[in-house]
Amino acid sequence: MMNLSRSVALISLFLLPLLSFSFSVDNPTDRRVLVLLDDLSLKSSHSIFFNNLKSRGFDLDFKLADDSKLALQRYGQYLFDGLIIFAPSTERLGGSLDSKSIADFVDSGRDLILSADTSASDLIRGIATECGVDFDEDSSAMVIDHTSFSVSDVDGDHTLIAADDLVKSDVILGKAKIEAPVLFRGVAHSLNPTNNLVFKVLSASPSAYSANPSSKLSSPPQLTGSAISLVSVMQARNNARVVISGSLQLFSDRLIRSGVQKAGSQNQYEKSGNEQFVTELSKWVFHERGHLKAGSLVHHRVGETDEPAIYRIKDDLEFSVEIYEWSGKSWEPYVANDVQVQFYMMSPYVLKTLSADKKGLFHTSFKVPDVYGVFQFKVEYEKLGYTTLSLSKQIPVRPYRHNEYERFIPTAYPYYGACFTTMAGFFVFSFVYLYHK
């Protein structure tokens, strides 16, 4: 019984490093992905996004979302760092996993992307709602658009959306222009106003609207136009991202390989924008894309190298910061004229824009302020699409000591000048009270 535990602790000891396999700051792209599928034929009506993100050095392992033995952490560790949810009809997940659990692996700094369609359940909702997006609550509504829709749509609902209104981010959606409409066929999605955090990436046109295409509206619908979003996403401050799909055909094989034509218009494509679409979304949601790293923050006086333990107050310093930006294969000198540094004691005394000299560092010099106390150099880096920096670095701040004020202050000289005449003002007149008769 002995040499059995024994035996099983070091099982234990040598299996640890391999569960705790997960998100690295300096190899971002070394991940495993948890896929949940309600029916596992979806690995071949979706097998191009999927051998896309294998081609992509990316480490699938394709789970029935019911599985009963599905955890997403084994001995405190998680198992998998980024989650596919392709089950939009599950009422109950597998195993260990609930809503609570996937919240809590947002939480941890990992990734999701969430689809759904029709028949989501209120599981899925659920979640959706945790990330800032809620589902139209008619469980049978579809987007409609009588406008923007594609010709092929042989059912003539108009629920094939041909749509166009992307966000307008290199970051994103990559620098290459995605020429063609995107074809989407699901529920439409709104945004919670109170979370800053989420944003809408492909958004209805300002003709479609959510309803039931099987029968006559009775009521107007409630969501409508350019409020609906077609795919959403988020990025938590602790740089989780999450992408949230109302349809899940978007990622399909049918339409990524479907010529597309918008209605009203005379431009033909031979294939939609899907797969760009989803291509690049992937590339951001899993951090190949928009990924920041940043070195330490360093100061010094100007004219020396070594940094100080304290500053006085009037002092001339250069502070400096590196950033990085992951390419997806390597990390690349980060390039920007916007990042800003503050001297911060309560509120920020200094804040100054920094230079960058395109290899990756971002420099610039002031003066210390005419203040003293316990200060901090800040850089807090928010950008659309980029994950957050945020960085400090404490320094006190000295006052002059009594003999290193200067011997005359020129500022003084009225003054002296005005001690000067007094005296020789006092002398004079008492010469003059004494001697004159």
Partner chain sequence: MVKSTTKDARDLFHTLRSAYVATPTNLKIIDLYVCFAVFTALIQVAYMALVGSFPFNSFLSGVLSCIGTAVLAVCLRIQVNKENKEFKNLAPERAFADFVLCNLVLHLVIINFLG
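Alt. form predicted in complex with its partner chain, vs. the form predicted on its own above:
Just the single chain follows, nothing else.
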């Protein structure tokens, strides 16, 4: 009995490193995802979305949101790489979870999908505010759109809207265009315009507004038009990605399977754009796409291969950096024409766009400016939907040494000529003076 338990313990000790295999620098796609639900029937009502995630290799762990044994960390190590919170009505999370621990989770670089619905609790609103997204304060308000609603809306209060104002980004929504509108039914949220880390992925049309559908409007609604965001996304400075959706039904099987026809338009689609939308968005948020990695910066003088410790002004130098993009399975060379390098000392003296070759090497060459001091090569790449690259390398630049100036200055040739002419004249004069008759 003792021997058996001891051997099991030994075996599990060897297996433990494998069990804690999560996302790493070399393999940035998330592995284990904790799914918090406020009702276990969501497992079946959103089965298409969850099965899609499972088929892509994610380890989903379904738990009730107020389960008392919930834990994100154990002994200082995070147990999960991603978190999906489909629990819009939960007031308190169970176990050791609260809004602070979820904020720490995102701070550690891990990803989150948060969804509110027609009733969003204060807890969910608090977590969303931490990420820069403000839900409508009125807890009974929903998004209503009298011109962009779906014709299949049975309630007739125009809360099931067909939205097609998607962000133009291939990296977030995939290369294939989402043809059909996306069905949405839920609450509105807005983004702080000064926050440059959040942006709207699905916005409402200009005719939408946020109000209680079952009561008369007593005053003009606060959130209207395109300021209403239906699904937004935040990429934090540590490249953690957060998706915040105002509708849980967006992910549901019912809306995924249903056809859609936008009111006022002739096009009728058999299947809404929901499945493609949530699939592509989940690929982006769990780092299957749009994750960049850069090798170190390499610079050297033209004609040399070693990196010098110091440059001289007006030297010609070549600069290169390697950037790779994660394709979900492997690192592919990144191809873009807008990566720039700065030669920076308090302000950029040189700003050049790097030219890419197909193997992921970005290079350029330029002349060191006529200023000496301590410069930095800086690559700051912040493209919508991609991880931010922030690389820098310091290098000093010295002025000319006394023997590096040009030997004879062309502008001074007349003066050289005059001196020698005077000497020759003196020589001739002395001969003439002495030997004249």
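These numbers come from a predicted model, not from an experiment. We call the rigid core the largest set of C-alpha positions that still match within 1.5 Å between the two forms. Positions refer to the first chain, counted from 1.
Q) With the core lined up, does the C-alpha of Asp370 move 2 Å or more between the two forms? A) Asp370: C-alpha displaced by 2 Å or more between the two forms.
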